[in-house]
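There is one chain below, alone, in structure tokens, taken in the form predicted on its own.
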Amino acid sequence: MTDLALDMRGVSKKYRYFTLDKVDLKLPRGQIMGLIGANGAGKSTTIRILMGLVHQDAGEVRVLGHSMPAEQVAAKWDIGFASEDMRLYDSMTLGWHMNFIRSIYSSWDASYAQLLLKRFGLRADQRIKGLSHGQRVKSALLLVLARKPKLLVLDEPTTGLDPVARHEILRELTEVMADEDRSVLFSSHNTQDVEQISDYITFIDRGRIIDSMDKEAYLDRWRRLRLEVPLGIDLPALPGVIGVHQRGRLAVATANAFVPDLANAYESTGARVQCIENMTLEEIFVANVEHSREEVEA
């Protein structure tokens, strides 16, 4: 059995106005990967290819050991997919949907489904058309989670939710990972949600994977240095620094491979390091995207 829940190698897909370009993506079993990108970056295209809904023009895709799209029928028995635009039958109750899914999947866990009803504040006898947006999202997630899939693929699941609903969903996803054999791919443009629950982070922009690594490694490697630069001193280009923005005697250096000696290197030029700041995942994402675009356009 492969130790990867999903494995994409050199995957490309070309449309008239958009190209997914040689995407490499690996998710180890038992991990949560946050796929972060702006709207139109390629998150949904990547997920549709993983699900066999769209066929790649080039490259190899394996999900839970199955080649996609050729073996998608076998793979999908163990994949739970939910997205912000999923539609349930308005005239039917949530209970009807639960019974329908249970009739198809032998892995349905009725006790867990009842627990999720309580946690999400849902009622099985309520019709879908009477539910709020947040309740619909939680209903769709209940139908996916109660199947106990080995891989959860969630496309922007928290978009448009109020803070309480978002917290409930993120809490449940965290508890799902108590089973070390289950994996989650969670796409979002909300870096706060991704930072809260993910083990791995992947940044995608304009159809290209621009970075992918362990979340803690990201947060450890990136720093912002605030500098005071005397007149007549030019700051050198230092290894690990991807950008320096200077206004008068004040400068901000952004490092994607910070080491303590970096501060000493700036001090040796005559500059004074006022402070060294940690960066949020959102700040890291923006800096990473800007740097990547500058490299492409250079």
The other form holds:
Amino acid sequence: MTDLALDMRGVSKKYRYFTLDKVDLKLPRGQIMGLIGANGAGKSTTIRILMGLVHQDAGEVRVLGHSMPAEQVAAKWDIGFASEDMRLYDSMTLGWHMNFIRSIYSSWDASYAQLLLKRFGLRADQRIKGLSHGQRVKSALLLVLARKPKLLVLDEPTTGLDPVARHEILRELTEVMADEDRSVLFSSHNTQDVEQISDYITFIDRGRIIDSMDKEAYLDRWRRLRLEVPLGIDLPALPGVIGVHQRGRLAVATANAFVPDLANAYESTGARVQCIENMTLEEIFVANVEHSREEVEA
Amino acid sequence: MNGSIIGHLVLKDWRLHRSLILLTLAIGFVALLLAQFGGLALVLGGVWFFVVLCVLGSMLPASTILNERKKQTLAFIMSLPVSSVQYTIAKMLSIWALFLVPWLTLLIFALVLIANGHVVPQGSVPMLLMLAMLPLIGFCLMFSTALVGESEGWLIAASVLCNSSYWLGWYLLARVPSLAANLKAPVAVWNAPAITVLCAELGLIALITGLTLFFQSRKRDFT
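Switch from the form predicted on its own to the form predicted together with the partner chain and give that structure.
Below is the entire complex, every chain and molecule, led by the chain shown above.
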């Protein structure tokens, strides 16, 4: 059995106005990966290729050891997929959907389904038509979680939810992820959600993976240095610094491979380091995307 | 794994559309019973009988295939352990059954009424079958267009084409002398033109179905 829940190598898919370009992505079993990208970055295309719903033009995709899309049926028995644009049948009740899923999956856990109904404040006899957006998302998640999949693939599940519904869903996902054998791929453009629950972070922009690594190591690598630069001193380009913005005597350097010696290197040029700040995942994401785009355009 | 996934998908479509089938059957039965009164009622009942089949043939592809895309329930179905080929097979089985059950039931009921009544002579049975095959062909074409074309525009075009062609088909069949001559015969006459027309209609259905499977198997995106 492979140790990877997901393994994408050199995956490309070309559309008229968008290209997914040689994507490499690996998710070890039992880990949670947050896939972050702006709208139209390629998150959903990547996920649809992983699910076998879209066939890649080039490259190899393996999910839970199964080659995709050829072995998608075998793979999908163990994948729970929910996306922001997925809808249930309006004219039927949640209970009807639960019975439908239960009739297919022998892994369906009826008592857990009842527990989720209570936790999410849902009623099995209510028609989908009458549910709010938040209740619909919770219903879709209930149907996925109660069949205990080995891999959860969630495409922007918290988009458009109010803060309370988002909190309820993230809390449930955090509990689900306590199962060490379960792997999760969680896509979002909301960095707060991803930061809260992920072990691994992957940034995607304009169809390219621009970074992918362990979250803690990632957050640790990025720093913002606020500098005071005396007149007549030019700041040198230092390794690990991806951008310096200077206005008058004040400068801000953004480092994507921070080491304590970096501050000493600036001090040695005559600049004074006022402070070294941690960056939020959102700030890192924006800086990373801008840097990546500058590199591509250069 | 609990049973066949194709079976589950077929049953799902049946549960979702049973009210439409029941309504079709109810209108069809009323139309056929009305036709038993003869005269204007026969014309009215006959027209209702064919119209209800034509309407069902147009509604089923829109409701079972395009609505799954439009209302975004296709992603839910495709997240289940099903391939695009299995989805196509399940769709074909369910939608064919959804159409054939009322079509066959109403046709058999019409044949029983003809055999036991005195309003419509038994010589009209071959013509009834040939005419009833036209909504079946139209349904087949609209279903294939919806499945392969995946667009409301294509389905509307196919629907307009079929619904305007039915009347032409019925007019042309009624003008074939060797078919029209036996309409008032006391027993059904299965002559060569009647058999040829029925075989051609069945052949057309087989061709459309084969082409549908061929085009579906070549699709690379299924969302």
